[in-house]
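Consider the single chain below, provided in structure tokens and representing the form predicted alone.
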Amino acid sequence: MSMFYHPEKYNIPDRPMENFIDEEEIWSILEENKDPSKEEVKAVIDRSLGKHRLSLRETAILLNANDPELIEEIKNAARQLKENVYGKRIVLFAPLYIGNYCTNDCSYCGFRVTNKKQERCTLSKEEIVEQVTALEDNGHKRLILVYGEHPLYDANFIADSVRTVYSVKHKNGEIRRVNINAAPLDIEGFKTVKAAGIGTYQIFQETYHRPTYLKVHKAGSKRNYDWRITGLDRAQEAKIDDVGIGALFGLFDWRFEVMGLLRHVNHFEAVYNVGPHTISFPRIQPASGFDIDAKYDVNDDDFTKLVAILRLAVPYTGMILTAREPAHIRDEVLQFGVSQIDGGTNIELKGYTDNKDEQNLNHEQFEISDNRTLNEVIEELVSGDYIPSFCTACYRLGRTGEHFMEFSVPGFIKRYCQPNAMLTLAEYLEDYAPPATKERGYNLIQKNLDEFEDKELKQSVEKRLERIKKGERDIYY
């Protein structure tokens, strides 16, 4: 165990696989810095700015900042640091759901084992394949599988749907790097995970609170919160260092779930010496046999901020926003935290292939608000000077977990994520765009490379650029 400390908890380490949430912990350093000064809140951005990771008690000064033109400066900090940090990528995934059969019964879930609307279904290896080949079509290189929490959908039937995906190869098209989103494992389902080669494994707490965790979660293995907030360190231990972490804001205050999320980070720092690969913040979405009080609801101004704190807490954390978040609100958020966003997205099982034109929610785990295809999320974002990414050099080079950290923190992201995204963003172009949003995106590839200070580099761009034109794909740094 690396011998990093907790400071906010008395100098106690971190050890492995123990909870590491305290309560009270996390209220007293909300409660010690409310009505911050503007002179405090200006010292946090200014730290912040600086790419150091905030401290709890700075972010709670953050979050306690209630001026409207000290929340402008937090966003403008946060627009700054992430183009800082990631420049004007955004990287492009797609949800891709396997079965929804389902143990628990978790009251804002339409998989919930007691809501007898929803319409069971685990797809078949060759659905599977149907699924992955629509998606291909549609230009998708990244996805995530998801899978309700049931022992159909074991280590071994995870691994197996994940070589299924890999195996698919259509076209131009193909699947370079699948993330996982499921239950919980002990650490030897994980290493058999492990070797399908995923991604990024993401378990969301939903809620770092107790008593609204056991609320919420009813029945079934979910409802062990111990259990659930130490199954990223198992995934650790099975030397999966690609994690992803989340809550699902509306359950609870969501000042004490920022607090949550940044206590998660600290404690893998402290045991694993590297930090999430991604941190996600969904809101609550009404969902078949949904049964959740509004009272925790977190309203778009609310939301808005705590994305600016997040990513000036965590300065080089990726940042997940979904489909959940309609088009607007997903505009806003890009500006200033977000650095991965989802398109095309249908969450139905089979969705890809059966064409409907409304949601049914009898299939559906909740409902989605941005119903865009994957080429209106590129226009959006080409509009908006943002390079659209498919990239997974990182992952394939093994620039993962810690090393990851040591080749981002330098400005590593920026400096060949963006080539990267260009050369990603050239092969979408090629393959799967309409004649207009090809021209405008080879605007933008060509805008950026205007701007390269390094000729070198750009020269190198170029002529990787000129390969894929003529037909050559999966190029990168």
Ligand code: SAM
Second form
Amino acid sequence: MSMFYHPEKYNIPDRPMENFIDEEEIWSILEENKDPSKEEVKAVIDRSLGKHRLSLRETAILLNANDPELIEEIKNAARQLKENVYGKRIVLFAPLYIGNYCTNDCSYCGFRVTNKKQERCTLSKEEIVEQVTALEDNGHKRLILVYGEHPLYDANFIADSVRTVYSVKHKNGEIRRVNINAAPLDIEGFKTVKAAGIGTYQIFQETYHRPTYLKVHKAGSKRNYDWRITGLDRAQEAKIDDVGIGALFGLFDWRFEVMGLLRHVNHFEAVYNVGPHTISFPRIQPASGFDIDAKYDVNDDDFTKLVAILRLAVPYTGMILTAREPAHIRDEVLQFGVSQIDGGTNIELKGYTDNKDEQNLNHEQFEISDNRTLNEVIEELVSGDYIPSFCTACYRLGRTGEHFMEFSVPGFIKRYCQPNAMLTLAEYLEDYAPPATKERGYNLIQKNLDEFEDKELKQSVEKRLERIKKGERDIYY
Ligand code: SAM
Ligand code: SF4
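Could you present the same protein in the form predicted together with this ligand, rather than the form predicted alone shown above?
Now the complete complex, all chains and molecules, led by this one.
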């Protein structure tokens, strides 16, 4: 793990399951690195291109670079890092909302307990089966299950719903990886959920700034900042290897939040010797019952800049972009090395089977800006030369921390990720794509095969593609 930037000493020492965020420290690092020179910015960029995770100080230098020319250099460096390190594939997933009962009162969320307009429901086992069947019929293989925070949704409930999802096999469809976005559990709870075979457990801190955190989380157990910020430590104590962090941009100063995310990353490295599996950076969207001041809204320029900085600061971590962002933002930040996006997303409870003509704000958590179908997302990726992927091979073979391996194991992407992306895309093209997408998809696969330098691998992939065309499924490296 030589690329970790050791040793770093911070005001609050890193101990398992203890808070590590020192607000004053973050402000002072930001303040001390104001108005960086061109040379300073370039030196930081070079460190990142040398595949080093950046320190808080180095990240502050990038965050404080305001000259348009320097911002362009930061973005170009993020593009270059993506080109050098990551392949052309983008992993696709869909969220599935299991229940919207919630005892918390988060000022930004439609599910908050005080929002009386919200119609509450929890999917029954049969309803989960129906939703998963519809998702499989669209071609999905990876889901993230989302839950409100409520005694109904304890660890056993979450584990049961995960098992139900895995049990649904419709035609050639199956869900091969289930991730979770739910409340922080205790260690026993995380063990229970792990035993159901989850992939990643995501918990977003929302804001790393404690006073803001207390302001927007008005009631319920989520008000406990320390319990939340130590949540993924407990997940790791329970041997969940893949954890996902995130901040909800729009609650507080975005520079502070990027520093918070980075401090969270180096906390994991210090305590568990492994960084987070993924980082998410949702921007706040209007919701029913929404009560957030627009003061900290992040505009498009700052947002694309912050994604580029995150890529450079944590070069080995998967980055998740959601359907919350409009097409022009997705186009730009995909170039900075986003590794996963959702497609064909519906965040209404039972939304994958209900009539989708109208968005019903009383059923969902917030509004989304991308209502395209999975096939439309795939078409867009293919036309941009990205290979849409449904690969779940690492997780299935026990290769946890796959983003880290992609980054650190030479040739890993060419040997595993790219072929697996092609194979899972071929499955999609055979089973779910309309004829025009099928043609374009196979053209892309062929183009990529032609670029293979390793002829043996090329032959091996061609053979497997033939097997898929003949009806075999779930073949991977
Ligand atoms: N209830 C659990 C929790 O709060 O962690 C998990 C599910 S919650 C529905 C998932 C995430 O949705 C939250 O962590 C938050 O970042 C995000 N979210 C909530 N309201 C949002 C909004 N108005 N716009 C964008 N994202 C939002
Ligand atoms: Fe509940 Fe989560 Fe929404 Fe907060 S963000 S109100 S905890 S569902």
